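We begin with a single chain expressed as structure tokens, specifically the form predicted alone.
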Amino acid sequence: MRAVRKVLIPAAGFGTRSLPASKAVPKEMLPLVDKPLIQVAVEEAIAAGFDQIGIIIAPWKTAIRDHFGPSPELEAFLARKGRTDLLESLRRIRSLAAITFLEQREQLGLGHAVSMGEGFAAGEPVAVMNPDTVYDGRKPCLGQLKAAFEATGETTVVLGRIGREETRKYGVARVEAAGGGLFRILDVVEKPGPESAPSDLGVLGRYVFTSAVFDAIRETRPGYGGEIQITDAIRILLGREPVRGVLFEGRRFDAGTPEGYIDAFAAFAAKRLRGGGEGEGTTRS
């Protein structure tokens, strides 16, 4: 089966759920202990075996681009002070992977953001990961999807159990068991609410798509919130090819909200204090 090597990280949104903290600082640059969320996402992708990363940014989000670039003045200062540990950690950031920056000049939804990566994907399958959804488990979440995709060649998304009220916040899937820890997705609905939700399985921020996703996005009309929803593009895909789901076993944090961010920070800080650091099969935060 053809390997999937490329991943898109949408990071162009206004971060309204994190205001006012994200007014001047992109939410993707908020720290999870000592690394910004965007770096945590990049390191998860690397741990999962991806070697080409496309970060989708708005033109004004220069801090994200700067984070992965050189910092001559700061590096010279650290060198003069003999802080080789910090110097090496900074130099490591810009050598993590081959990173391409892609601009989304209008914020028209996740589906629209993904469409900005069609040229980057260049006809290959491509993963997508939301950087404000943080996973902590025995294996990198994106790695589990990658393995499932490479075994089947079929679009694969992560699923997680959500509460009834959370069905107002996420896409929700109707599924049937497919064996081997996989589900066949029969339908998916964007933010249906508890009265209309087809299950308690949310589609939660990690995807590996066949190249057919870009045609599906082109045919997707604005949906919930007047935006191009990736959930609606997946519904179009379902009429053309199988879509699989992988149920993630571990902890998930919605770090795009103040409450979820606090929970994530506390959990990863506690792990650091007890020596978990960058191991234990986490997202390498």
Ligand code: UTP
Given for the second form:
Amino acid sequence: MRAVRKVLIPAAGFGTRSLPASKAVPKEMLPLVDKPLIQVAVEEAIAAGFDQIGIIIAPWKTAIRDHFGPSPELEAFLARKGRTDLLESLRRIRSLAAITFLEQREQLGLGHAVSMGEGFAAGEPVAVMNPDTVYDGRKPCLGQLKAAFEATGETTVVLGRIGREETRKYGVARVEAAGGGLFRILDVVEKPGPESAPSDLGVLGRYVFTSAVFDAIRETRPGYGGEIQITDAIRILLGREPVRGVLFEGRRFDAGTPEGYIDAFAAFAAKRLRGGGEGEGTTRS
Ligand code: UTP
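Having seen the form predicted alone, could you give me the form predicted in complex with the ligand?
In what comes next, the whole complex appears, and the chain from above leads the way.
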């Protein structure tokens, strides 16, 4: 078994689709009911058994760093007021895992952001999770992906069914079924039109890469939108090593768009009102 212990969470993008909400507050700090998206992602990673988390931020996204850091005045205030419940919840955020902050100084795309984690990965396989893709299913998404990677030691990505109107939003895979919800990926195309999409399977925000991904990103030229796309790096990887896909059954929200964010918030709020806030087999805690 090839264990994977490290996860990268890219959170350095401009988040233009979430403006104006994301102007001064990073998109990754927008709340999903009572916790920011970035904390939801960190909790999913911890639930999946990752113990080293690298968050990639832009230099101005200090709120993300602050969220996981100490807040002495607030903590002293809560202690004076005897609010041990709140104090504990703040301290818990800090103690969640060993978090390393890495900087992406130029917003050159998701693939480029991931390459900022090469030193952090230090030759080991590494998971990548987009905090604005929120999963909600019976089994936690990143945990399923980790198990699939560890069974083979081969780069594995999460696939999800997408509608014909959604192909222009995602990388879309050409696959060969390998049984049991697993696929062998033959090709992947970034944001094709519905007529040229090779399937209805999108590559959706969760990956575990072998360390070969970093060479592949280095060789990736700017693609869609002039950005270094992770999809294009996966294409290069495909010429060198097998890449697998795991089909995730459950709900997925693209919280990086206003519509997806509203849907995610409404779904998680409804769950909270039903009394299923923590646990309930979701990806987030
Ligand atoms: P998106 O594709 O949603 O890009 O990134 P974005 O720049 O954040 O948002 P839009 O498209 O302008 O609305 C997916 C994830 O990758 C990170 C983002 O922060 C987000 O978590 N990312 C993206 C980076 O870290 N660096 C980049 O250069 C681009």
